[in-house]
Amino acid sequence: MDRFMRPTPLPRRFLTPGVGVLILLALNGLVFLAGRLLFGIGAVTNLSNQYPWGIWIGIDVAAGVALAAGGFTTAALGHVMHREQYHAVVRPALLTALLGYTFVALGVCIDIGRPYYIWHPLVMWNGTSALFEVGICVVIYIHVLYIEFLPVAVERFLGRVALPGPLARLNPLAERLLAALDRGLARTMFVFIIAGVVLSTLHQSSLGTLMVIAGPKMHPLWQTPILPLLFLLSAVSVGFPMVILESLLAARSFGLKPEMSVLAGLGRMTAPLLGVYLAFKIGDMFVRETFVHLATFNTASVMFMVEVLFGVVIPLRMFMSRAVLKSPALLLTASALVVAGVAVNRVDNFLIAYTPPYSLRPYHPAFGEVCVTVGFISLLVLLYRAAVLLFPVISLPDRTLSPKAKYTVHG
């Protein structure tokens, strides 16, 4: 990065004709979304007693907490390991993780048959539950992200706190509040990052743990006892490139200039991270001798083929080449290929590989389970687009500014 850079609200409308088309999938998303907590679960999904989940849980929750990695990876490479260069993507990321995760929890709200009992497990505490641990870490988490996030809107009010009428005697008051917020946040800061980033590692292998209880239910290609392992890594691996797709994308959408040297960096990174996952992928397949099963033709053998050649070994050798890492279209694809292959993998473990007892036909998800997952995705994109418009996220080049962090992790 050959120039230092200011966090700033992006000076763009916000209505475009993409924004146009997302507002409308949002509002078909919600129609649906109404029609199940009006009328039950049945009325709007092809849900049953033989198949308690589908996409609402396979791309809701599980893909979405996995895509949302990129929040506590960016943390621990610019806050814990003091890389600097990299400061320009961690509220990116943050942002991005803070809204994903806030969907996931409403993906769950939806899901579960009385979603108005969703505050049994905070009361109702079963320690030796994985679903627990599971379920506490994201509470948790959603209240570190939005605390972690706490001083970017500090940082766009203070000092313009601007009240109209009657309101405005409190102006000062204001001002007092959020220059106190301010500091209290500089000196704790580095708590809530360390416990975002232990925290996300906890309950993203613990999403892999509640796999392996399903034991035979699971086809042998993705159930292994190193399950959890395996979901932690492909979390990690998957955090930068997701990062590198996010920041590529809203690059062009608001018409700025890509980061390079920052994005390549990121993708330099990610070869490691996925050859690890890949040697754990490959070699427990071999330990198990679980290969046996691509020689039969099925849905499971061509998916497991798909999430392993197109997501981890393609983008691999692509991360592993100089052109892509200076190309932002080579650069995108595998970003691309990473994130579609993680997502790919969570649907295969939550849904192609798990086959319930007792079921007597396929699952397909309904029609208005598709229009709310579409739905939620559209909606998720306005707000991220509506908080870099208003808030300071996106970085840009500002010469005037030093290097310094504003947090920091000393030890």
Second form
Amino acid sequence: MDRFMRPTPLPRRFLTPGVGVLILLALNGLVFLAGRLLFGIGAVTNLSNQYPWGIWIGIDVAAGVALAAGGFTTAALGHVMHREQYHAVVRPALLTALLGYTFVALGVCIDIGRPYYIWHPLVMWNGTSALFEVGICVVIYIHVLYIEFLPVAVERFLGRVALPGPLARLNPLAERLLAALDRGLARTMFVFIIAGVVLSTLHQSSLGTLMVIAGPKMHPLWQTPILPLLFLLSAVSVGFPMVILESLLAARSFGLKPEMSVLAGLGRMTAPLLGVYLAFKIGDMFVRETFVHLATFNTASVMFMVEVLFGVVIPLRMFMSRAVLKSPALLLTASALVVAGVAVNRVDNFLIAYTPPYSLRPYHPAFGEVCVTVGFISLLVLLYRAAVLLFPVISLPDRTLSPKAKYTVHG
Amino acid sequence: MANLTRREFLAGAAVLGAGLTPSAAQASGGRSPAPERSGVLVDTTVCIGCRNCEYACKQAHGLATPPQEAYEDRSVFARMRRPDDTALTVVNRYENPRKPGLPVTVKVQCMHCAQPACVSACIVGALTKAENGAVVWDTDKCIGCRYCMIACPFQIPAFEYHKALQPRIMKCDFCFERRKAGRIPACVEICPMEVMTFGPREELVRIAKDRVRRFPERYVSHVFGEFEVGGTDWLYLSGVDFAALQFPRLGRSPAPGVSESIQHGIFAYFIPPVSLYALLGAVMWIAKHSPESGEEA
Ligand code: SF4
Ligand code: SF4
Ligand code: SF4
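Having displayed the form predicted on its own, please output the structure of the form predicted together with the partner chain.
Up next: the whole complex, starting with the chain shown before.
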């Protein structure tokens, strides 16, 4: 661990005007969520027999899983490759992944018709189903993430247990438990860290296998047998930009100085990763000769171009520039482009590319659907904020904090 | 960590890998369907669009059924309809490019594919291909994820979107219950024109080809479903190109083929995941292997 930087619970108050807005958005989402639970999926969404999956799967689940990739990429970098200098970003990325996957699970729960059967895949296995593979890996990975986060929680309370009132008698016992947990975790954590990386690799790629079975229902610009590889490569390349974005936003929100040396390092590593992804994406397009579809001007071709140009090519060029790596604003822009690009790619794959042969009416997300998604995202940001105020996640200089910290909230 | 040997690493990896991944035995899909299974041959050149099959199907499945006279209303043909949660089969009408003024009517329902994409896709195995050819759905398993709807190349399974509890996946079940009682499918039974022939699939293919050979001016020489997506147990004959009747253009390989081989490749007897685990373990060990390095997870 860096001698000058140490993860610390942030000394900030929770409520700000921005937080208030997020709370309202979250509550609004919950209202529509209640509607879905009481009156069925059809009551709040525009889903139909022609379009069985909408933004709850495309954004909440598919994009959510992709954007939580910062967790396993930084774990691989910091723990597996043991690059000490990046340890400062491992915990925030871990927390994001943890919250991200928790909300993916929630998203799945509300989108499936029978949420109370959510446990079925644990006992009813269908090994030929890509969805089963994604599901089982995600379930295990969520547990791994919570285990990986345990040391952070233990660190917070170890030596500081102060149960109130009559419970105080239990303090020594709790302390001993925590100490034992601390020792045990330190010794076995490597098992979980590696498992986390393997599980991520598996389900990130299987997420790509999902739509392969849709066959000709999927637009040829996206339908390819190498979808699993493309999904994996894009997940790997969005990991660091996501960490950079989150770190810069958190720094601004909490009035901290961004760790530019660490972030620039992550940015530099992003360029080759994006390059590999781009090479496969373009290569696949030429092998299957799908570029012909770009000649027709329609939603699919425009979205494809947006995804590749703004989500990959432009940020790739930016990450290769020294000036960008040095400037927080430019680094933020480049990272935001990659993040948005991958999100758009997932939406493209799951929604735009899906064109059923017999469409009675097109699919547009309903107001209630959007509200639930926005509500979930707001709730996630709120929980993130609460967690970094409560637990030692964000690294601060070990001196006392600068007192003139002024901060605003960024969504 | 310091006294961890490589062997411990691999052992740990194997245990974890075995626990985490689906059984490899299960991952090999595509068990070939029973050769003596039944099917239905639909001859669209005979269909008069009376929609009796729609009526009988609803009756047989306890769905809300309008009185039989209501089915004489031909205005429904103005727009294309699809099977949904209230109707497991529907009849659509198409212009006849060969004989204008003599439209073609076509009954649509689940094709009961030989290697069904829906069965391969279902996360919990709620859909199965029965010995007798029927692809049936099990309400005790289904979680309502609707992945079967994404997978089906004929866009058949429908979902009860307006039910909060126990919404069902609805599709033609080849009259599974009736057939258990030794009866033939309701739609086949009621059809006044004998559009549909129920019988062993292999025989149906023979009959279909025989008809095409004997009446070349009546039929296009294509038995839809003989080879499409690896063969379907419902087969169609037509007097006009199937594309004109909005049949999907599909290849011969089974719909789940590609995705299952990808799945299989990624998991092949756990070897890829376990190797990855071992590789990462080795990298971690080497990266950290300085005797003084205290473990801090
Ligand atoms: S037509 Fe669709 S629902 Fe019917 S068996 Fe084939 S894949 Fe399944
Ligand atoms: S909706 Fe039901 S039947 Fe269809 S894939 Fe999901 S679990 Fe299986
Ligand atoms: S076989 Fe039975 S379920 Fe299928 S369309 Fe005919 S009547 Fe309906």
